[in-house]
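Below you'll find only one chain, the form predicted alone, shown as structure tokens.
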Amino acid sequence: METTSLRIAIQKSGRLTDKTINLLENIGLKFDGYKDRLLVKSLNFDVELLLIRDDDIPEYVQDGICDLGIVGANVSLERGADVEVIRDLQYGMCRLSVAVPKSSGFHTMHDLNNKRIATSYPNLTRKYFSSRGIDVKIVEISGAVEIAPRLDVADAIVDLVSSGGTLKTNGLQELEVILHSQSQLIRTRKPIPAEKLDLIDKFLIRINGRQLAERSRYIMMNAPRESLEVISGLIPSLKSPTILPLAEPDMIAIHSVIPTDKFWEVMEELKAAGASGIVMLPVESMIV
């Protein structure tokens, strides 16, 4: 399956898929259908989609079968894939916790020395058990593990939690969490061909100004001329604003880029400072 185009490995089908898709067709990937196959060339970047297991992307990464794969913390550390991290996606955000039933009487970790465990993640639960010096049958199951308890093949449960519906829906509540995961993207330690680093760096700036764009908003406002000084010390921008004059000749127009975290925190001070006529707009993306 060797190729020249730079291939990534994405779920088939799963949490992470929808996402995944729709980041790269955010970045400008065009697809022309992809749900009913394994290999699917862009039509428009030299990159190619397998869509596989999530299970399978960390190894198929490990191997050099794909340069780059888009996979959940979770499943990269609990099969111990020897790749290279390149960064956090920011979607898909899930923790791996215990989770003991209700009416169990467990309280701490502890209590649950030499009881069963079920999981869909052994080798994540074995280590972090082992390293709290707590003895635990650990009983893998591969799927609906919130329900073990009440069949009583475990007397408690290590899987991922969201928003913890599952958990209270089986009676289940959270006793720590082992692992905070989200997606990330992945790449191969096997060597790369000279020509597909060059387009692993221009895909990381299209996944650089995506990210960088969702943490940023444009603003725009007016405000009298005099109070400029005061405005631009208050806004928290990538660079300097963009001055432009009004029909008013004592008035202006401030155009910028902040992070949206940021402008509620200044946006009384600007009013106050006579900014007047503020609008915050979604940014797409952004090179810097």
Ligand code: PRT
Contents of the next structure:
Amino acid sequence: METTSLRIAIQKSGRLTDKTINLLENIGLKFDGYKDRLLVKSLNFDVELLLIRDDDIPEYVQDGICDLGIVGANVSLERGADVEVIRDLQYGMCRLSVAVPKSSGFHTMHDLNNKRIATSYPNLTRKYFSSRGIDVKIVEISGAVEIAPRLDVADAIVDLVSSGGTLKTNGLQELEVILHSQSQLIRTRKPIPAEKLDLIDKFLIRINGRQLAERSRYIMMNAPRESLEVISGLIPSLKSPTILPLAEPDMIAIHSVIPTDKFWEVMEELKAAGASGIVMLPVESMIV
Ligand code: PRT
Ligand code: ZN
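Complement to the form predicted alone: the form predicted in complex with ligand PRT:
The complete assembly is shown below, putting the previous chain first.
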């Protein structure tokens, strides 16, 4: 019989695994361990995780073997999978870039005409060079792409970059970015039974709540009652702040939730308006 649990494909063991499990735990899903297991059922939500290589995730979701998947955009695009991207997840940030040896004398993309490019991303690489009208020979390599020019296997590479440390260590420099990537929640385009759709809605509400919470902070401050209007003006999201009386008659406590970036922008102005004892706290989740 077909499972009615929501099935989500995630990376078994790699850069995205811990962050993905953290995200799922942060939205309240409990698991009894996941290391060295292929299928893991949540203890408190009707969901099961399929732990596989990231390269297989897009196809598993495309074919409806899994309803959802969490995988880097770079992998989904390289595999050309027909899936729906439903959320960017703000981790696993990287870029797929063209890089050349510093000593190569290559300065522009056109210098790479008729050259050999080593990559684990043959499809994205081919498409990109051809869209730029540059002919290249693609040398497909599954790992350690950065050493290909030194081994004279290739003249340049296309690889993922995050800090840029690997390129630097290998005497390479970035010429152009092909793609900015991050981890994404993807969904099958195959028909999904109604009871699973309901689970997906519930799952997405939790993801939204978590993403909103990550961008927000709970702030508390004390202020003279007469400063309330100025302070409210400084923090636009303070439409209806919580106001609490303090023991001192003309003083109040103001509580609200604001975007994190906004807090750092207005902090000095809040102080100038008379706010004191400003406390900023992380928010676990937010359902609006
Ligand atoms: O075994 P499996 O197939 O599941 O894993 P994998 O080895 O194919 O992938 P993995 O675990 O290395 O990466 C998973 C995903 O993490 C990638 O598909 C990207 O979406 C994302 N990601 C984010 C990265 C990086 N940053 C990254 N820096 N993936 C790889 N790298 C590598 C890059 O290939 C290069 O070797 O790190 C090196 C460069 O890093 P910097 O920091 O030196 O620039
Ligand atoms: Zn992989």
